[in-house]
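Have a look below at one chain only, the form predicted alone, in structure tokens format.
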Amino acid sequence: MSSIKYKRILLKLSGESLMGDQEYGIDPNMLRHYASQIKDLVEDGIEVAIVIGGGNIYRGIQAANTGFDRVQGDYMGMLATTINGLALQSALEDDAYAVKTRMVTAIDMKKIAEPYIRRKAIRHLEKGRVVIFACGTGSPFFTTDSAAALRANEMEVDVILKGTRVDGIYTSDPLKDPSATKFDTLSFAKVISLGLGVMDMTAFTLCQENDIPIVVFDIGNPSNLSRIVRGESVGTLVEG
């Protein structure tokens, strides 16, 4: 464990991080690849908390152009969070990773996954089950982003990694501009001042004021997180 620099993190994964190559959607093959890495954490002793979007749901469902006002469409996207909570915290315990976990909701469902409380959510932690959060924050207008930066202030995490399809943070964003240039650090200052999407402007605001650093990283990588929670450089730090 003296090789660990990071103890509890953590984890913030996009729904549509879960579609693969598919449109919309679940992907096994992607819910093997992050089960099998958090596993790798798990036995390293490391504390992992994990945040997860419903986009691969909720944008399938807007395609359709039904127009839902945003509060009840921020409903429909925290029970989608909640598909894919139980979804991984399914990949989580099967015969092949058998990793304890617990889901946690912002949004009382007692007949599936425990109701949010922090103190019950710590301990979890500290027995060595992967927590996991869904519903968000539980009201509307927020993003998982928030909710991700909300529950590292409350579960005392050392980072938030946030898994993303590129290795770090750009100038703009490199899949469209092949000129754009990767940041190996940032401060918090520079982020806001240069305008870069990291996180929404909530979240933001939540980790600057807390000093609770940021790694932005390519979750495709396997490797990656396990050498994230070492500190080696990978991805892109944001920290104060």
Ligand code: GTP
Contents of the next structure:
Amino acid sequence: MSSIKYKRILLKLSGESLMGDQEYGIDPNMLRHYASQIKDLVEDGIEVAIVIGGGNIYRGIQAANTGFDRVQGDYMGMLATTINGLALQSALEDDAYAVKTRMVTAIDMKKIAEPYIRRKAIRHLEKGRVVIFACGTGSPFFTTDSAAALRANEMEVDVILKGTRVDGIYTSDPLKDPSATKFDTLSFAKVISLGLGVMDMTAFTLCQENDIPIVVFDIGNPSNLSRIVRGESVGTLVEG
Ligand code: GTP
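I would like to compare: after the form predicted alone, may I see the structure of the form predicted together with guanosine-5'-triphosphate (GTP)?
First the chain shown before, then all remaining chains and molecules of the complex.
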């Protein structure tokens, strides 16, 4: 354990990260990809909280341009995160990984998962259970990044690990601009002054005010998570 830098982490997975090469929905291979990495973290004694998005399900509906009201759409997105959470829970608990989990929802749906109670969720983490937080913050107008920042603060995690398709924060979008260069570290103030899109402002400010570092990294590389918790320089680290 001496080589572990971050003992308690919050992993933010987007809904899209579950799609694999599909246009929407859940790719079981992606679930296995995450389950095996999370299992390794748990075996290293890391306490793992996960906030999962819903864009792989909800944005499909949005794309159909059916003109939903914003609040209705946000609630639909929250339900989508619950579907993803159940899928991830199922993958983690599969015999192949046998990771102990608890799923908690910000909107009560007791037949499906536990309601969110802060002290109970912390206890689950202390007992080595992976806690999956679904339904975002439970309120419309907040993103799942904001939910990640909120739960990270409440769970008193050491770091937020934001998995993305690119390997960190760049001067501009590296998928569109070949001259974009990557930052290894950034301060919160620098992210704001350069107008870099790490998380939405609500989420970002919450992390800044409470000094919770954020690592943005490529979730596609299976060794990244275990390297980050050991303090290796992977992706971009944003801190105070
Ligand atoms: P400890 O109190 O630390 O032993 O935690 P525990 O989660 O093992 O105890 P508990 O008896 O609360 O939970 C047993 C199982 O029931 C776990 O899988 C929980 O996730 C699940 N569970 C607990 N509360 C609820 C609930 O309100 N709804 C649903 N669907 N499951 C629940």
